[in-house]
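There is one chain below, alone, in structure tokens, taken in the form predicted on its own.
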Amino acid sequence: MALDLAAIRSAHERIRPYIHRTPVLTSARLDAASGASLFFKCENFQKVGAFKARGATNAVFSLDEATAQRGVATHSSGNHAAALSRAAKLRGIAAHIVMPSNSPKVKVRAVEGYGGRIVFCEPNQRAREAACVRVIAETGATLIHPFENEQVMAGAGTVAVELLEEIPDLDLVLCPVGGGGVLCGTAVAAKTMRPGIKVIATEPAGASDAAESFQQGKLVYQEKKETIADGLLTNLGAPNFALIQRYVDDVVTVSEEAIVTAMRTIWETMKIVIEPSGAVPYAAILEDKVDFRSKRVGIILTGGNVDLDALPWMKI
């Protein structure tokens, strides 16, 4: 893919009227606990509650008029689904959304609220893809893939552009990885704007295909994944892996316990709501998985869509 900083900056101009420029927050308490200077890019405050608004909006508004009028389609566990539904509504076109049957209720309600037409499927990657193929055949809609689409990646990369415009002297950036869309955009933008920066991907140990792929130097498919971070259940995309090999310095994994602790710590300390997937980078700090001490660290909090009836620290 020809993803570069120019494409990301072009995406930023295209989506600017439709997104928030989200804040970068700090916490003296978390800095003291970690021995580093932490800068949290708060995409939990983004439209639809997640960074996905950026990529989906860029992809939808990049379509020519004839293509757009046939509608768009995707498969997603939630945030991309809501983001694509919103972007389609803004452009006045249909959005057909394939969602796993176990998708969080809060994310299903968000898709419905933006007018997305939902088709449920079995909760695995192959079922999602097969259902999406059927929907596209029936409707003529254009696939806007959650992470393998170049326009989606370019839109996601605007997160890092904003972060580095505000905090230009970062030593490293921590970013979650599922399919690899936001990681690719982040890595390309960060490495181009600040060549000496380190980009570290973080993912749950129970969904470790990116780490395994990175270590083995070939794309590894993981059939069964188990993690509370539902946004990271997808397998790494092939075009994403190629960019990750070129631009990402390392991929580390974290435990479920660390994800829950990270999520709760940020809720309690920073007084903001983040979802489990967004807590994964800070979990890498808690488990000492990266060289962060005495460094200036950017942490991308990717989203804040949480089922408040099923918080991970609640006792039944």
Second form
There are 2 protein chains.
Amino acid sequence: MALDLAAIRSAHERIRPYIHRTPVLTSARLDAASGASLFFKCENFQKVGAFKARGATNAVFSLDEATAQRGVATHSSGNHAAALSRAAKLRGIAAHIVMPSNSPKVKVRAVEGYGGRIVFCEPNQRAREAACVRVIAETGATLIHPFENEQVMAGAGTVAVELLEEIPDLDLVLCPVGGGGVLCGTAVAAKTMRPGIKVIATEPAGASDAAESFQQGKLVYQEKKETIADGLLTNLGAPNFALIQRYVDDVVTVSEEAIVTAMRTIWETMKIVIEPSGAVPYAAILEDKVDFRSKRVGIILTGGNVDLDALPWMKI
Amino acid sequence: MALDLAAIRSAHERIRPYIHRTPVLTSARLDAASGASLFFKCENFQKVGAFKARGATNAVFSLDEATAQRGVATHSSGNHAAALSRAAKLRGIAAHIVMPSNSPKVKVRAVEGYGGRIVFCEPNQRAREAACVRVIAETGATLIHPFENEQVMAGAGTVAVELLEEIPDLDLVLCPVGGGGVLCGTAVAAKTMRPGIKVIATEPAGASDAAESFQQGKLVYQEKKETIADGLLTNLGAPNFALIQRYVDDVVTVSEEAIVTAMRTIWETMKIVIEPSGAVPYAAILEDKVDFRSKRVGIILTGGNVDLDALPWMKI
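Starting from the form predicted on its own above, please write out the structure of the form predicted together with another copy of the chain.
Following is the full complex, with the preceding chain placed first.
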């Protein structure tokens, strides 16, 4: 992989006209509760409501003209799907989106709203990949994988560039890990811009393939996953794992209960809407899984797309 | 009443160390949906989660030292109670808070968290006032009325000062009205800073005493009110009504359905948590109650304190 800070900075220039530079928020109350200085990078305020806008836009605008005209395709749990649909529309090309049949309604509506063509499939990773291969064979579209794609990772890494431009003296960055896209981008950017920084990946205990892979030193595939953090139901990608071994300091897991508490606490205290996946780093603080006390901690709030009819604390 | 822009600017100087200058947010999506340019003044991000921090802080820090030492008291539906408790704590004095027994749990917890002493009473305005008189007789505390108080109104008016400093060329400001505190402060500030501006009050149809008072030209008291906008269940104050007649252009009412839709739309689109009362101005846009098209519209999002176990769209 040639993913480096230069690629991430090029991505930033390429996507700047199409994305928000999102704010970094702080909370006196959460600082007091944790004993740390927490800096929340609010990708819930990003276009399409998630950091995924960055990677998808970078990938679509990196294609040469002839390739772009044949369209793009992907399989995604939702935010990447919306992001790719939007990026394709901005470039004036087609987006074919394979989505699991149990995707949250709000994410399905988002893809439709951006003009993506949806192909539903069974809710498992193999069915999704198979359906995607079919669609590509039929259309000639280019696969834009949600995380095993260097341009997607480079785009996602711009989150960390902005965070460190605004708060240069962070001790630690906490980032969720699903497939590993934003984690790899973040780790490469953060470790290059500030070599002494720690980058810790945070993962639901019910979807712990990244933690297991990291501990065992080999890529572990997990068939069954169960977590309300629906953005983190994917298995780690192979290229992502290689980068994680090189750039990430640790991978820690958190309970479902902590994710719900973290999500609810951030809603109630900061008055912002974040999705369960985005709450996983703060859950790691609540469960004391990282050495954060008296430290300056960057937290990637990855997105804010939530089905308001199915909030986790409603499920009694 | 001597409420004028000078009093509001003095309040701003007095409270500046204790409050947030809240951001003004925009949404490309809501602008496209409405055909207007909407500027949301985010008092949901204010200390204690509502604009009430401004008025209560101004009132408490305006007291002379001897008076302050006897403490302060109020009856409130919640946000003013939390705000007064916090302001009293900042000044190191006692706050006695009369609250209706059906107050949202999140608001009760907030008052307790800021060290206020709560006295519960029956959930109607007369019981609240009677309990407050009792508490004052027992303690010698000064009543800080939630809206019939010039210092409270002056503090609340600093919302509009900040909004117009940031977006000077507004055509229109939409503001919720309950007792009339933030409306009066907003109207006086906005009309003085920008004489051509329109100030429109927005009110739930189920708590329409301000609209009726405005239309009839005399203060109308409404015994029964029913709305999910729990911050707007109070009747208009007499001093507030006098200012409204002089400074406010119109009072419009909106349905409960529109309030819920407005609240949910703002959560889903802007990824911010606002309480039902804060959604009332945008509900007026949804129901086409004001002349907003192609205009630059300031919207006061008054607060973000919501009981996440009892969201309005859960109540089927």
